[in-house]
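Have a look below at one chain only, the form predicted on its own, in structure tokens format.
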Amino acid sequence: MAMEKRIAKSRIEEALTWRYAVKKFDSGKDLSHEQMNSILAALQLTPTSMGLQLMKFIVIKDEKLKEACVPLAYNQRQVADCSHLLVLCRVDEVREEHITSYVEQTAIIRGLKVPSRQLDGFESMLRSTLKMSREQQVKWMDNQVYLALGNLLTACAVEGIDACPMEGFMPDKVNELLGLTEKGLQSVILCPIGFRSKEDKYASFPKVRRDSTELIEYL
């Protein structure tokens, strides 16, 4: 039977097809240890360029630090009402020690001396990023946390565990509350997580997407 014939769906199907960006959370039901730590597995394991991973994943479960985000994010409340919620950021910079201590700790879980002549051509790829202009750089590490999102809306959807990614907030303020910057990150992305709430109107909606057709090309 032919691709786009198919009945059944595959269980990843159906969990992206059973999400959708959360507009009102239950504010009584919270994430089990079990969920959470799945959660944060899948974004320990998300792929980065060159394996760097040039930033953190802030976790806020207190309630007023919560509430304090609200306004933070346009008054949006589901920042406030979810379980968790997760803010994505990147370090500053591109650093010399990010580089030397991800190349030592390759050589130490793959058996390596310290340092090793093995790595050389692979340290000097990394050090290629010390090169890269500041407008570069941020650029590129925005990007890889927007692959940490990726990974962090999938899993979540293969849990069962709702999600809502935000870009309307703002960084600088949010910078400020969790005291990011003298930390040396920047805040990119908030996603709080939890559970829909059964007055979400939009949880019934039809998902809309462009058919596979326009979007996937065979050569």
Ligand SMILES: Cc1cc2nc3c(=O)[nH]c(=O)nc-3n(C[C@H](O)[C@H](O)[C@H](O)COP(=O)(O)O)c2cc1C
Contents of the next structure:
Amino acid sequence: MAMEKRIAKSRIEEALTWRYAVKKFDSGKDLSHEQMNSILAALQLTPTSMGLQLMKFIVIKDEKLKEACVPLAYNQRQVADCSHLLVLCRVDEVREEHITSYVEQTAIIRGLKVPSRQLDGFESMLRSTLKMSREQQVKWMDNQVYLALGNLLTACAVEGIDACPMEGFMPDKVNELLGLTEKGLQSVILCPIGFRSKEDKYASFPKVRRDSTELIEYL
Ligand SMILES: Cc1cc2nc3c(=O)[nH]c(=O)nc-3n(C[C@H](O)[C@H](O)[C@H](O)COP(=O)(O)O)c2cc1C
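Would you mind generating the form predicted together with this ligand now that we have the form predicted on its own?
Everything in the complex follows now, all chains and molecules, and the chain you saw is the first one.
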């Protein structure tokens, strides 16, 4: 059925219409442990290419650290006024240990013997990623961090939690502040989460989206 012919909104459509990129968070409102756990589960369960999860999610609660991120995000206050600031990172490059630890974990969780033919084939497929150029690796890994962002935003919407995806920041400076480079990580996107302020006028702005007839094509 074409989208425009439906009358009632589905639960997911309601949630995705309710959400918006928050410009002003209520700095007095924090996420509960349960809410935090649910959001972190959405990040952890994000599917990735071959399942490698070449990423890390940094959770910043420390008020001073969040405040220090404001100038690094071109003075966007969301990074400080939110309940938690999430920094979605990728690893700097694919390494041997990423492959071996993943193969070992798969063997343990799925009860497979090592070496096994099943895992040999799997491992050689994983190893092909080591041969990618640096540029290819970065693009490939960044794409997957964005997938985690999509999951995060949808999970937040469904749980009634506010968020603001943010590319407007200086990754090198954030890496430096958080000591990410030494940990073999690169920040890709910031996502403050929390609750919208009553004063955020953006909450009442009607959504601007291309019409489904323009955006979706049936063949
Ligand atoms: C990858 C990405 C980066 C974004 N960066 C910023 C940002 O730095 N600051 C900001 O206020 N909004 C940012 N946004 C929010 C978008 O402007 C917003 O999602 C878009 O205009 C659609 O509006 P809505 O999310 O409120 O429905 C970003 C969104 C995405 C998906």
